[in-house]
Every structure is written in structure tokens, then in C-alpha cells.
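Read the single chain below, which is given as C-alpha cells and is the form predicted alone.
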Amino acid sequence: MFGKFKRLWAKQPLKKSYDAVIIGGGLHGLATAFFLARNYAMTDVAVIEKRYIGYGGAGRNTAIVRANQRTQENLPLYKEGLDFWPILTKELDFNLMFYNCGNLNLAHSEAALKALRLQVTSAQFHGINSQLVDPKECKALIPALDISDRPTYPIFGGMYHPPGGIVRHDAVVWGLAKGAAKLGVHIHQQTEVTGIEVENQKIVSVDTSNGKISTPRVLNAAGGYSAAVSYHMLGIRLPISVLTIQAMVTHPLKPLLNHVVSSGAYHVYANQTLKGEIATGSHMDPWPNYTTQTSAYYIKHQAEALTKLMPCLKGVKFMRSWAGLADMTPDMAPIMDGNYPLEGYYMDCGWGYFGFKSSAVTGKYMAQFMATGECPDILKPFELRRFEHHRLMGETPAVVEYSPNN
């Protein structure tokens, strides 16, 4: 017991062997563990987390979920992921606070509007509710927007995606951890993976700060540290750059932002939380690094961008800021692979800043992959060898629209 409250998951002793070891106590690792136990009765699973669950990207994001990506490989996965949130809420019997308030991506030029038109068409082809809207319709959706010609980059229109919204990220962490532990999964916090042992091109064990674990399966779901784990412990280079993403929230305000809004020209996205705060983020830092520090430059940038889009926010103060690590691949799409180049070695990494959006449904498919040894069709386009074969996807985030001043 912790005070008068019962812990959501129990602390367990580290066993000498497990059927599977998952490196990383974030959303992808916890979701995979939950579905291994629930769908395949593989309960002898250990989730190993160096710090505490949800420490990394799972707890350092702006909680936005959407399915308005660009490519035919990504769209079905993100659509299923978006549709999955209310289902997962029922399966976990845990309130994930899913709110499909809708997502509005703004265009600030004819070229950007043309690009959004292509995205809308691609989304509709896959059965995703997405529509092109003009400036007046943008204003009707978000009355605080300035649609005049006064801003540096006037609004030419936008892409409205009604099913998009927000999910409480820490609730997803706790719900998955509780559900996985209830089914028998062991969650080991404050435990560092120090090595992975291989014999005859097969995974055989994992070394940790609390002892060795024999196991035939390892999932690398370490987020921003996944490339370092892969290279330093197995000598496998992954085409991943680690970049910092910064975010911040204002003090609570009366409701004024009914939808998630983003602008590529201004490099800003924002939503209003249930507590009334405006949560806002920007594009990644332009240089690889492993810092989670925030900078005055981005605070200034966010303030200027938000007030140009919504002048009524002038005078509002930021209350706190944070930063997270994005493990970004060259084509801005994840790596999901297994049994290559080592038998028993699985990877779920390279998500950049898309990792939260389809974490639960990806865990379901990675669990299927690990339990059966056969890669699900929906994951096959994301294999590591696509880089070797020069089959990059060409995915880009919906908020990126480069302007002369970027």
C-alpha cells in the first residue's frame, strides 16, 4: 500500500529468465507487454525501465492524436490507431480521457493548400474523415484565429480532420501498466539494461544493473535511446538521429480553443487541455542532441507564433515548459522489424514525434509479431531493410511548411 491508495502495479523480484524482455517502459513497450499477455497468454514478460515508466517520450508530449499523415503505408496504421482509443479504454477499464475535438492544419500559401488537398484526397481514399476548408470556415472552427491579411503569413485555408484530438498520455501509461501487471507482466523500474548477449546469431540473455536475464526475445522500444542500445550493445547501426522537441503550457484560460490547431509556416501547434491550459509545441531543434533542456529561443518563438495566429493570447503567460527526445529516421517513418539481423531481436523505434499517436495499436501488432514470429502485413512496409533497398516512404509531418524565414 502507498498511503491509503493501492498501487496500480506491484513491484516484483527480477527473475533469472523470461519468455520476452522489453527494453523501455514507455507506451510502445507497455502496450506490447499488455497484448502479449492478453492476446497470446505470454505472461512471462519483463519490462525493463532505467528510470520510471513514462519517463521518456510517453510523458513529454502534447497528447495529440490524429490520422492525417501522407503515405499509403502510414495512413492505415494511424487510422486504426486513432479508432482504437475508445476500444482500449474499455479493454483496460481505465479512463484514458480521449477527446476527439478535431484537428485543424493551417495553410499559408497556395502551394501549401495544394499539398493539403493531396493529403485530404489520400485520407479520404483510406476512409479517413478529412476535408479542405477555406479561411472563413477556419474562423468558424476557431473564432480566435486572425484570418485577415495582417499576419506575416495569412491563412489561405486548412485541412480539418474531425476524428483527431487528444488523449491523456500519463493515463495511457498507467492504464497499460496496470493492465499488463494484472495479467502477470513484471515491470522493473530503476533497472538499467547494460548488455545483450548473442550466441549463434540468436538472442540468449540480457544483462541488467540488477542481474542477468535469460531470454530468447528482446524488444528494443527505448525511444530516443533505441539507436544507442542497438549500436552499443549489438553493433547494429540504425538510421536514427535524436533531436529535441520542446513544449510548454500557459496558465489556465476560459475555453477558447475547441480544436487542435497547427501551422507549418509558423512551426507551432496547440490545444487547450481539460484544465484550460494552452499546450503548445514547435518543430524539432535543428541539431542532434540528447538534452531535455528548454531554451529561451523557443519560448519566444511560441509566444510570437501563437499571438500572430490568435492575437487574443497576447499577455498570456507560460506556466511551465519541457522537452523530449525524438528518434527521427530519414523518411520520418518508424522502424518495426524482428528476427533481423538477429533471431529474437525486435525493434519498435524511430517514431520521431509520431510515437504517441498509434502506440497502442502498434503494441498489438508487435505482440503478434513476437508471439508468432511472423510479421503482420500492416508492419511490413516499416522494415529496417527499406533503407538498404532505397525504399524511403516520403512521410512528412502535417505541420511542416517551410517559409523563407525558417
Contents of the next structure:
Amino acid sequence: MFGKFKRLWAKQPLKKSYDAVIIGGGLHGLATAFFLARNYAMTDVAVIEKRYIGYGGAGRNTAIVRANQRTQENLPLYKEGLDFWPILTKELDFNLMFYNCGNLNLAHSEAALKALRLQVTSAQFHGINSQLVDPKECKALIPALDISDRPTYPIFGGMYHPPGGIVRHDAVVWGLAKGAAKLGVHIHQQTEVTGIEVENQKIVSVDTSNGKISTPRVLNAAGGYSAAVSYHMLGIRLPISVLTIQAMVTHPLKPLLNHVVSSGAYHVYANQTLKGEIATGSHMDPWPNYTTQTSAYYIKHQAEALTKLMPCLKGVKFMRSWAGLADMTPDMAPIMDGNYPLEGYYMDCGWGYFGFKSSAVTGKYMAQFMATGECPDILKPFELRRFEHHRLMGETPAVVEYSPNN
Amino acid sequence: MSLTITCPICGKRNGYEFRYGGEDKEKRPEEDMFTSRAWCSYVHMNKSVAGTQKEWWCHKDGCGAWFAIYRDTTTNLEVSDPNEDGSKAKA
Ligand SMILES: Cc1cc2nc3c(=O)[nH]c(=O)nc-3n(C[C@H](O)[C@H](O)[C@H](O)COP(=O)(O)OP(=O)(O)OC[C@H]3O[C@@H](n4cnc5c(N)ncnc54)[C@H](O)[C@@H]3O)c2cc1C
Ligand SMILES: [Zn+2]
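Having seen the form predicted alone, could you give me the form predicted together with its partner chain?
First the chain shown before, then all remaining chains and molecules of the complex.
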């Protein structure tokens, strides 16, 4: 019916040496590879992926993008990340299905509203469209919401961020892989990095399940496994806790939710996909684990929370549930660093449950870092040493307060 | 994910009764030896082992005891001390 398929990227033999080796065929690894080739003509690059590209958080996230964070360090990166989706769509010539439907974060107390006020003004200071709205305006945006005083936690107001929305996550993976491969990057799936060799405090090679690769540069973009890779292969501990985070979708419904909605008090966020399903999530296991298993405990919680916020969803069925890993740092901000503590060792990790939205733009800056050896200004606050210098960022969780740190 | 934890006082209980207390780490740095690096290491840095690790728990919705167990982070199963008799799962 569809004729012959052509592969989006070719399979190449694993070479004995590369200019740069990227651990992890996720969003961050593929984006960095693409921009190394495209902006710096560094095409002798290998992306090493132990399963298949998009196997990690890249293919499991709930696709939400926004730029209404709280801190001065994070906002510029997320703003550029959000503005970047239409540009990347053109550049990759690939339909990333960006739908800028806007995000509404609900507040269920005076204190929560006060916290949102700070977040709104911080975003506005950076020229980002973000506004406080009252319960009636929330209802106007999402008629399905119950704004009465009947729920356990009635709605006090919200933060509305019109430019945010959703992007098709798999499309980003495929588009970046196709773009990178076309420029000459090698993508090696079913290949696991098993060790990293260091001589005189310099990276010299990487061991994989398919052989050794000599290289002066390696990027740790192993997502949920980045901290384990760092400790196991280099003995470097990171301020990361790995938690399983769950998500699920209902059966497809007619259009009823045309914004991303989230609620801290109910520990839930939801959006309606272009296909009509309500995609929803947010539960994180409160203890570290690598299981990626879902739980009956949470499906029940999710059904309760969703129907409290939007009673019309009663009787709707969940079709699928799944989970992935979130590499959480204590300050809800990622770690991006390079040539520290080893020359040629770069890291782009600690992206928790929020690393999809700015993956492409981060890849652009990590590529600049790796090609020039100089850290771009926008990435400087995210260095690993901030924890030693007590310069934690104070970014706030999007909806959940879960983490082993509180 | 389901998890059971064996409290030394109350026995095997549902994991949601407990609060995770972090990886078993080096001793808390002494004040006279105090450096920001040592403190950062003690407070923030993790091994994040994908496998068996020693870790602290508090039986918050029970007797309140603090204790350490071994757990396989890839299966969420409590295991016995691997230094004693391999990583055999507890009965
Ligand atoms: C359920 C869920 C919902 C989420 N929702 C959102 C959201 O709505 N918005 C948002 O912005 N973010 C969200 N996220 C977070 C986002 O998905 C991640 O932050 C992002 O995928 C991180 O990208 P990455 O490239 O660092 O890692 P990943 O995409 O996880 O890629 C890492 C890759 O490395 C590979 N790997 C690991 N170890 C090795 C090794 N030794 N050798 C070779 N390869 C290896 C893995 O197989 C994996 O493919 C969500 C995450 C989850 C799990
Ligand atoms: Zn007890």
C-alpha cells in the first residue's frame, strides 16, 4: 500500500576512531551530534545507543514544552528552546507537529498563587508571555474545569502561558537522526558503551559492546543512566537521583481540552493529543529505582485527580500506561559541563522530567562547547561545580514536589 | 512501583510506609576538617548504582526507626548483604 520504505538513516560500520563519541541516542545526544555536523563541520562523530534511538526519555515523555520557569539562569535557555521549534521544523524539513496551545498551571491556595506571581513576573522580565488568571478565566480557557468550591482543593487561579504547548517527541528524534546522518554522523544502535579510558586526566577512548573507539572527546548524554555511567566508568559521582516517572493515555475523545493543564495540589498534568487521547502523568516513585514499572497505586490516583479537576472525564478509560527514568538534581536544573574534571569529558544530564522542551537548543550550545572547548555563556550557570559552591538555582518543580530530597 | 521493606522492629511492610533516606555514604564531615567540597560530597553526590546498593530508610508511618537495607535498584527488591552471602533475594 505504501510502496517501499527508505530508511531515514543508514547503518554504518563502527570505526576505530572518531573526533567525538556521544553516549546515548536520546534527544540531547542526537541534537548535539546534528549541530556538531551542521554548525562546526564536525562530521566524524558517533552516537552510541545501547538499545534504539528514542528508547529512553526521548520516546516516553509527555511532549510538553513551555518557557515559564522561575529563575534568571533557566528562563533564557527555555525561551530560546521554545522559540526554536518552528525554526527547527524548517531546518530539518520534518513535521515536528508543534502545537502551541498554551499551558495553564492551576493554584489551589493563596500561597500557591503567590508563588505563581513570582514565576509570572520573572518570565515577563525576560519578555516571555505569562499571566496570572482568576478562576473564571481558567474556566473560560478550559470549560471542563470544576471551579466550584466542591473539590477538596478548589481552584484559586492560575498561570497562563500562551506560547507553550506540545511537540511530537518521536518526530524530534527521527528528524534529528535523519538530519545528523545526512551530514555524515554515524548512529550505532544496539551498541552499549561499557567503559571510558583516561590517560593523564584526558579522555582517550571508549569501550563498546562492538569494540574500542579512540576519541579525544566524549559526551555523557545517557539520560537516566548518566549518573550510573559517570560513577561506574569514571568514578565521578553526580548530584543525581534516578526516579521512575509514570504517564498514561485515555482512549481518544472528541476535542475538549485545548490547553496543557497542570495542578500541583493534585499532582497531575494533562493535555489532549492531536489524536484525541488525554495524555496525563506526573507520579514519581519517592525512592530511586531503574525499574520503569507502572503501578496500580498511581493509576487510581491519576483517575481520582483528573476527575476532580474535570468531572466530565468520569467513565473514560485509560488505554496504556508506561514509565521512564528521570535523572533528578537537587535544584531542578540540569548539569552541563565540559573538560571537567577530565579533559575531553562533557556532560549534559540531570534533565529530570523536563529535558524535552529545550533539548534541541541545548544540543546547539553543547555542540559549540565541544567544538570550541569554550563554554557558551548561557550554559555557564549549569556547571557541576555550582553544588560545591552552594550556588543551587532554586528552580521550582512544574507540578510535583516528589524527589528524595524533600 | 511496589516495594516491601523490612523494618528491624515491625518486620516486612509496604514501602509507602517508609521514607527514603539516601545512599549509605561516607561519615558526615567533621567541623574542623570542613571544606565545601567535602560537604557537597556528603550532601549531594550519589553513586546512583543500577544494581545493589546500601541505603537508609525511616519507618515514618510506623515505629519511626532509622535503619539501612540493601536493595536492587533495577528490580526494587530488598536483598541480603552482598558482602556476606552474595546478592540472594531475601525470603
Ligand atoms: C514519563 C515522562 C514524561 C516526561 N514528560 C516531559 C515533558 O512533558 N516535557 C519535557 O520537557 N520533558 C519531559 N520528560 C523528560 C525528558 O523526556 C527527558 O529529560 C529527556 O528525554 C532527556 O533526554 P536525554 O537525551 O538526556 O536522555 P534520553 O532521551 O533518556 O536518552 C538517553 C539514551 O542513552 C542510552 N544509554 C544509556 N546508557 C547507555 C550506554 N551505556 N551506552 C549507550 N547508550 C546508553 C539510553 O538507551 C537512551 O536511549 C519526561 C520524561 C518521562 C520519563
Ligand atoms: Zn518500624
